[in-house]
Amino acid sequence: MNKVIFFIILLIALLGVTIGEQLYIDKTTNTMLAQIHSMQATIVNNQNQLNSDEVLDAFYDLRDYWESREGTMAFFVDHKNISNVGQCIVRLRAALEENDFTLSKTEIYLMHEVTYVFKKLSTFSIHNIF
């Protein structure tokens, strides 16, 4: 009887950790996608002055949010996916500094795609268990 109770407690704890992990990943990726959309609009609205304070402030908000979550995300997901987001951020920064609208637009689009795919790969699926 004790083994059954222990098993049930262990199962409930594991389920709680799994749900907490998924909620954290979902919240982080949803916030990132919202900030990316905001950054896309900022880039389009300031296409002639991409190194302006408005654009750089939006970029730093995006970068700082990701950097604050990156370490925790590394516990839950593949490091390659995390590094892809980081690489997009670095390339976007360079494009903004060069005031290159086409490259900036391309980089923010790639960041969106990488984050979206990252979110889809991290979503709970019964296929991921087996």
Second form
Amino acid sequence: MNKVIFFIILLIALLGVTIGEQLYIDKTTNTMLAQIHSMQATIVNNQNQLNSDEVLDAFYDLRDYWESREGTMAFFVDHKNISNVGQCIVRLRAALEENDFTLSKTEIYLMHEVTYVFKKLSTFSIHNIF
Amino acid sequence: MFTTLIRVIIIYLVVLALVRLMGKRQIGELQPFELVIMLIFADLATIPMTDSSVPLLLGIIPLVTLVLLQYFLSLVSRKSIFFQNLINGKPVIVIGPNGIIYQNLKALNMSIDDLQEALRGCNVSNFDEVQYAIIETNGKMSVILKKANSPVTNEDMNIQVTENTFPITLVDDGKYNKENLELAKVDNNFISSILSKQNIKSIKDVLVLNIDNNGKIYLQTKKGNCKSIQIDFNGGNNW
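Could the form predicted in complex with its partner chain be shown next, to go alongside the form predicted on its own?
Every component of the complex follows; first up is the chain already shown.
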């Protein structure tokens, strides 16, 4: 194969992977942040009974979404950078099952912060470059 | 451990493919920008090999980017003399017909000792023997000797010679090299007839059999001494 064509294919593949990665992370973190907001509202609305089916179902939706995306994201980003969200999910589950509103609130805020920071650090910006 | 094993294999194959893509020059004579890339390559490739928290893609993407960058710089420097000079620098003449060019030596930050050492590396012991000494862009010195110190050539002596030919290997470690057999337009029977004349029973006994355009054969068996044989060969100028 002509070397120039090979390098052009390589360049297109490189751009495809890097741009695809950015779009995937952006979409996933945006959806995750929306789900976290929704979960926050559910927790506040059900603060007296956090281990109810409604809250736990909302939690499982949130957890399942993250777990379904985590594996794919591990192709692109350092595992250490995404493991914090998983840790927050584990702690939130324990807090919900214990009906601990304060801890649940803390964990959901922490999860929001961790996801937001991960999004900021992983997506392209001049700030990140320097 | 198994993950590391797989990662090492993948990274090794990727680096090997990328170095092959960069061309043969990278292996021997490096230009400054090529040297920079090779140095970074070595470091970049090792990180994702052992740190399993780093995705393979994060290791491969910088390597591919560097190769593309290197290719782009090579392309630009090949098309434009300005960029060539900018990226690779220029060869610098340090010794001319009038002797050592001190300004150029100073610009290269070379001392007389360095110059002498480089000359000795070119098998020259005396400044007086040198017509030109040039420091090439890859840092190596090229020397053009004064005519009086140059080795005598056949042309100087008016001796008629035949051109050198390039020998190719037809048998390599007991196996036919099919590609070279096609190149020389010969077949297995041709080899067998040569071997039978030399009392060699099997091709497996042959370590190497080379032939050049003029039909000169170099034959060595695995257990015997080498032989030079001249045959009538019509395959001249085939390769």
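Here, rigid core means the biggest group of C-alpha atoms that superpose within 1.5 Å across both forms. Keep in mind that this is a model prediction, so the values were computed, not measured. Positions refer to the first chain, counted from 1.
- When two forms of a protein are overlaid on their rigid core, residues whose CA moves 2 Å or more are considered shifted, and residue 9 is one of them between the two forms.
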